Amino acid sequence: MATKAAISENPQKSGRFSIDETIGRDSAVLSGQLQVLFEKLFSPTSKKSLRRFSSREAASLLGVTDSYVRHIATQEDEVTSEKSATGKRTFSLDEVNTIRQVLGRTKPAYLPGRRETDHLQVIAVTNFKGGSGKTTTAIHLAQYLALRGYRVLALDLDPQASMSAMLGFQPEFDVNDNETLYGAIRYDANRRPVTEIVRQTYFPGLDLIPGNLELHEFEHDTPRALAARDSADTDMFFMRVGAALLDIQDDYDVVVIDCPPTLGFLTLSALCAATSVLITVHPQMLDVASMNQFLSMTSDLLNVVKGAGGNLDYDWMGYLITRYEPNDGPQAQIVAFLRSLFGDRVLTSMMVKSTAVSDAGLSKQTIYEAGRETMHRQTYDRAVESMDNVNSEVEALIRKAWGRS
């Protein structure tokens, strides 16, 4: 009889392998060629950056006219532009904001952050069913909110990380032990202050805190330091999220979290620091039966924690259908079905299927990122048109949070 030694290194002649041995294997060939992957995409000494805009893209972020960008740009010392080979002037989103601070001047609707009496505002992008499009869901949020002029946190709470991956941090070689949030909720004497963990990335008005598959420590860790009850907070997990931001919460206007894809200790502490929730929905019959699933999961495990202290009141929720096919009737009926059921709970714009969007998150860019010229230029202009459209509304919710029209 075969030994396990030679089952292991010759699995094809015994048609029996080690299934540890070979997963190891198979995640360093994985990991080496995505590091040469990533390498041919972006070299070792660059870094991601973040395209210019025309005066028209420009005056859209603003919400002026062309004509008027253009005049500010020609009579305002400090504003900056570029001009293109063809003539025409192209701002950076750096530069876009500071025109919108030259207009707040005189309009202070142009500036559209926290007011001194505004809370922060923390969105919990949340689904424990796979490809319901919530990672997708959160960096468009988030790098959408930044290019409107809000100070924005992207928080990677999933151990997937491809929000940090989208935001130019590769888990597996940009983020280090400790450098996720982790790093700030940990039970042990090796936590750190948050700030120390918040990282600039190259979109201006959006830092990061990123992920990687070190956040499952804090899935193992909380039982045990439930057990051991060795502190005083040991108990507490569910306020750890919501304590960290705590230290931050100044510097920014709004924190999008991608949550992570299951309903753990991670995932209700999150919640706790919320104060909205948006939860993805794939209009597919299978999608929605998980959904309920993790909805009345949620429901029970929220309870618990709220007779425990933890504070669950919300500025709103919202169910949001990703991936909408607009020619699809089943999801037609599944979306009409939903809607009859929360009302308007079910957020009246609709995240369309689009092949824009696939397209330009293979070379790790989102649609906003991603050129017009760089692809069909009326499916890259139906995909930003739904993109805008949900986002928007999401911030319609946001200023309503903060009592404004």
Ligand SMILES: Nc1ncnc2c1ncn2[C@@H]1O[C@H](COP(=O)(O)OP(=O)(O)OP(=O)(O)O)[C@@H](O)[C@H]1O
The other form holds:
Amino acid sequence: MATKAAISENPQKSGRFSIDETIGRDSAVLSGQLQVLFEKLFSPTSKKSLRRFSSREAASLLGVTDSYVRHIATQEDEVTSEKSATGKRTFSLDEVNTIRQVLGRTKPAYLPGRRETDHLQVIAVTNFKGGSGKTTTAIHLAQYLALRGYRVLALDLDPQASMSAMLGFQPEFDVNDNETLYGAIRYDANRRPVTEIVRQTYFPGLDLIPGNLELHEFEHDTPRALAARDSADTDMFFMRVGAALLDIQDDYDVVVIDCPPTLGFLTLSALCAATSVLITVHPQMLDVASMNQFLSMTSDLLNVVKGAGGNLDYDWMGYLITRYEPNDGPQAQIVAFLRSLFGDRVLTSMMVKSTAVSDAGLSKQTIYEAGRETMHRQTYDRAVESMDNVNSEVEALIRKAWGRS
Ligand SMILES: Nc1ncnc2c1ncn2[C@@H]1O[C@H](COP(=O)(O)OP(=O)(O)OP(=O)(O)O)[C@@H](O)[C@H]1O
Ligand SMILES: [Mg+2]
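Now the other one: the form predicted in complex with the named molecule, given that the block above is the form predicted on its own.
To see the whole picture, the full complex is given below, headed by that same chain.
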């Protein structure tokens, strides 16, 4: 992978050394090589694009039969599709959405988005335990909803920006200064409207506010802003994410926030902006012990925020079991333990651990993007089924918040 010229000099060979310079050199070498690698893998001319869907898949996304989709494709002029050499029809997501509009004309229930009186759903996916499955959950939920015709905004609040990378934007190359949410929530004169920061993605119905390292700045700026605060002239830190979302709320049905694995000002502000919270839990004892600390600290901090005027009214909260291994006895015991403590706040569906998810992740894809033909069929089907079950349970919670069944 690395070229010979790129190897970073090893200062340990000559005795004691200064780590800042070494890390700096390593970073420069790594950054250069990553750029080369990404250009090879994802060259500017090979931008990410969404695959086409079979009529069976389109039917499932629309909630109608396969034959009905094929019927509409031949009967309605505005519905387009492609036919393969073997006569099989395929549809882009835009084409699926056109069918949805056609169906919605006679039966509005086919159009799932919120009505005028329904409030924007803002779902914070959180837990300060690293690797608990936040990004995997957030990206699959966002895509699941977009595939079903909701208008979705993915908000990447993690400086590591894995969700942005999954959506085709490399945080270190494609996202510049003031192009993350930090640009819209910062305290100084460089603040800019969030409308200038939102990006369209290759995925119809799914927009993104990308993340990168500059999000960290909010954690440094906030204590200074709190110390300097002498009047109510600026929004407190916990109102800032919500205030930014207000400017674009009419454009979306659901916002999915991928929170960082920390409990800083950014996460607290995201929790205040949220209408619901999904806490991802990997069912292992160390993770559950860490979650215990997370819950206790979150509760204390949010209590302070509430005292300062923060709004903490939620539609729902849920614990989602992630990377579950059905044949692992201790995991099953921990799940039973959590259910006995938290009752139906633990989602019934669990995200099962699957090589289909991790393999697709290697090429920055979700299992919804990777086609069935790219993997072992049974593995793929099981993974999609598990992910669909989780996401449809969340969809039902969203619909319940809008007073629908
Ligand atoms: N259902 C699954 N099956 C297999 N692997 C999974 C599954 N869910 C997540 N993973 C893998 O586990 C790792 C951690 O998941 P993920 O990145 O979603 O966690 P995270 O909470 O966002 O981590 P961080 O705290 O670093 O942001 C990733 O490598 C991901 O591919
Ligand atoms: Mg993550």
